[in-house]
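Take a look at this single chain in structure tokens; it is the form predicted alone.
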Amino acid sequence: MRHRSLGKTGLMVSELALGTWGLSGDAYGPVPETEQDAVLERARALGIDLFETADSYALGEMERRVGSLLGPHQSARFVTKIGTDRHSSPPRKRFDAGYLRQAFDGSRRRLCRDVVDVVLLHNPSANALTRGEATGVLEELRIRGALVAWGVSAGSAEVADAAITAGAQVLQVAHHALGSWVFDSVAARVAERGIGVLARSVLGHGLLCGLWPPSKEFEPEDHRSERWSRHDLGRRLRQLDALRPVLGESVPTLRAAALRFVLANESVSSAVLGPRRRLQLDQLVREAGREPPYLSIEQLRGLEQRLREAGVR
């Protein structure tokens, strides 16, 4: 497992990270606890040392599981997200100082760590960042030594830009071959300021595996059931054709092409994977490739051209 610097935070992290939203059961449906443990332990055995979670995943149970299994291993790095109050009815976003301090203390306790490596604000609005209350709390915690670095999990280009202006040291954004516009919009500022980048949704919630028929349907508890209309899904599946010329002996599947597209970007500190099964994790690590160049300059240029022609760029 290769490592990269997480921007200027001083942390070195595995270039593949394990995300736990899918494992928590909140995203795609239930996952047996034995399988959750197996995936976490297998990730560590494969050399992954960066684990991404949130206090809202399974109402904190995912943090507790990560902390219980991996907390004793000081080589493991934890990224968690706060700012979603799922105990209120209905659940809501909260970025006031009192709530965030309480949320951080809960996360630190569940993760079994006196010092948390990275804490991100979980999908705040640009206004929440501009007000400065939320970012001020995290900076205060960093100065106190309760966390190493802080940042923002951003859902839009506006929020990503506001996060950088507010002084975020780490930025988490969706970044994949069919959806990199948020990252692209701030790439120059990220490079200029040395911000660590965690790329999430690197397989587009499974879309880029290239295994779905146009008639694909999702279970009601699966968040993808509301993500795309039938028309949108069909269009997205056709856009996958732009990746197919990359395939060959060294890039055997669309999944491999998608992963290597992300890893070929040197500004990405770590690509966050979201497997729900140990077998899926093994496949992803194997197909991501062992070392650069993950895709050649010619492959990347050709892919970018085809993506523009397909209406993606």
Ligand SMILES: NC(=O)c1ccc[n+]([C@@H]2O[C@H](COP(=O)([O-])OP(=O)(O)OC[C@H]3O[C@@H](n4cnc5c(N)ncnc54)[C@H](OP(=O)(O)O)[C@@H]3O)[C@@H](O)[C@H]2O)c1
Contents of the next structure:
Amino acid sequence: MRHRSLGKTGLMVSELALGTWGLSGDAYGPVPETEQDAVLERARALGIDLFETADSYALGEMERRVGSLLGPHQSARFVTKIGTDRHSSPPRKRFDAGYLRQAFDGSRRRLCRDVVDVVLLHNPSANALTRGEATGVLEELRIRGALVAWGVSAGSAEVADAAITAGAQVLQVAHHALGSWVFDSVAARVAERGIGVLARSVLGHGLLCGLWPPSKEFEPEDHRSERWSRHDLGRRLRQLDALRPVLGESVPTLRAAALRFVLANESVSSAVLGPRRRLQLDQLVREAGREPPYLSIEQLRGLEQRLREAGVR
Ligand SMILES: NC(=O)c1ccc[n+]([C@@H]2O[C@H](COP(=O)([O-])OP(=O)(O)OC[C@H]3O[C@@H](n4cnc5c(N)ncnc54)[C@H](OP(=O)(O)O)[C@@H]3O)[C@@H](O)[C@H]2O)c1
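Taking the form predicted alone as the starting point, write out the structure of the form predicted in complex with the named molecule.
Every chain and every other molecule in the complex is listed next, the one we just looked at coming first.
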């Protein structure tokens, strides 16, 4: 497993990370506990040392599992996210200092770590960042040595931009071949400031695997049941044609092409994978490739041209 620096944080991280939203059962439907543990252990065995979670996933249960299985392994690096109060009804976003301090203590306890590697604000608004209260708490924790680096998981270009202005050392954004606008909008500032980038949803929630018919149905508890209209899903599946000419001996599947598109960008510190089963994780690690070039310059140029023609970029 190759490692990259997480911006200027001083942390070296595996370029493939394991995200745990899907595993937690909150996102795509339930996952048996035995499979959750099997995926976490398999990830470590495959050389993944960066694990991404949130205090809200399964109401803290996911952090607890990550902490109890991997906490004792000092080589395992943890990224967690705070700022969603799921104990209030209805759940709400909270970025006030008192709440964040309490949330951080809870995460640290569940992760079984005195020092948490990276803490991100979980989908704040640009206003919440501009106010400075939330980022002030994280910076204070960093200065005290309770965390190594802090940042923001940003849901829009506006929030990503505000995060950089607020001094984030790590930025997490959705970034994939059919959806790279948030990353593209901040790429220059990220490189200039040496910010660590965690690219999530690199398969576009599974869409980029190209395994679904246009009539694909999702279970009601799967977040994808509300994500795309039938028309939109058909359009997105057709856009995958832009990736097909990349396929060949070293890039056997659309899944491989999607992963390699993200890894080919050296500004990305780590691609946060979201497998829900051990088999999926094995496929992803095998097909990602082991070292550059993940895609040749010609393949990347051709792909970007076709994505532009398809109206994606
Ligand atoms: N706001 C935030 O901070 C935020 C938001 C989103 C995600 N994240 C993090 O990023 C991680 C990844 O995000 P994501 O869930 O959007 O990731 P993704 O990789 O784009 O999509 C995950 C889905 O892809 C499918 N998949 C995975 N491996 C596969 C394989 N080998 N073959 C076929 N299909 C495969 C699975 O779908 P099926 O379930 O249909 O098998 C899985 O549920 C999450 O776990 C979470 O930790 C953070």
